[in-house]
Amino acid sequence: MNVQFINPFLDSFLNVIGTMATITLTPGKPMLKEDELAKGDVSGLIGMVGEQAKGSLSLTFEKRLALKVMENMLGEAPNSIDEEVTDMVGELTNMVSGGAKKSLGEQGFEFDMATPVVVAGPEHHISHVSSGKKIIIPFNSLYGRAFIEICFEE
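How about the structure of this chain only, in the form predicted on its own?
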């Protein structure tokens, strides 16, 4: 997978969470992912299609981190992953993919984005829209972990 596609998503994710939720995330080592099992409790998934590439992005949060992001962004402290938390994860997915789209557009890569889908619950699955290799990058914070999955076929 072309690193030119990956870095804008990572940069956008760090920027969005750092700016909107004032939470510092520390990226871990990227790995290939072979299954569809999510590593956290709530995930946003968005498809992207363009002339140069077709793919998808997912953001997954462990419960504790998702709740802290909600608290920091909106001043509400839910006890569980409810409709407002899933809406927030969908909006974060939009913001991250939009930031990456802007950066990739400046490099000459254009694509359209679908509406994000949010899935929650223990051991939920993430089904990417393309058949390319899936890269997963873990992020650590004081409040738990988040994960980005990126899957593109070129």
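For comparison with the form predicted on its own, would you give the structure of this protein in the form predicted together with a further copy of the same chain?
We keep it simple here and write out only the one chain, dropping partners and molecules.
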């Protein structure tokens, strides 16, 4: 996977969470996912299909951070990951992938997105099944961690 694919997702995630929830995420170093695992409590996943490549994106949040994003966006948040929270994570997934799609399209790399799927469950982990490289980017915040994982195969 070309490194030029990574930054649009990273930038779009920082932008969406910063703008919508006024939460500053601090990105760690992007890593090739080998033994590294993103663990979290709620994840948004979306498939991407283009002429040049196809792949998948996941955004994984620890529960505390997901609830804080919800609180900042809507003024209040439930105590647990309920349907309102999974809907919000689905929308964030659309927004992050949409932002990256726009930016990558300007670089001549076009793809279409499938519809998002959200997974909720304590400490689940995600495996992207692909022959392509898997990139994981950890993010820290005052309210817990998040992870982006991106995988494209050509």
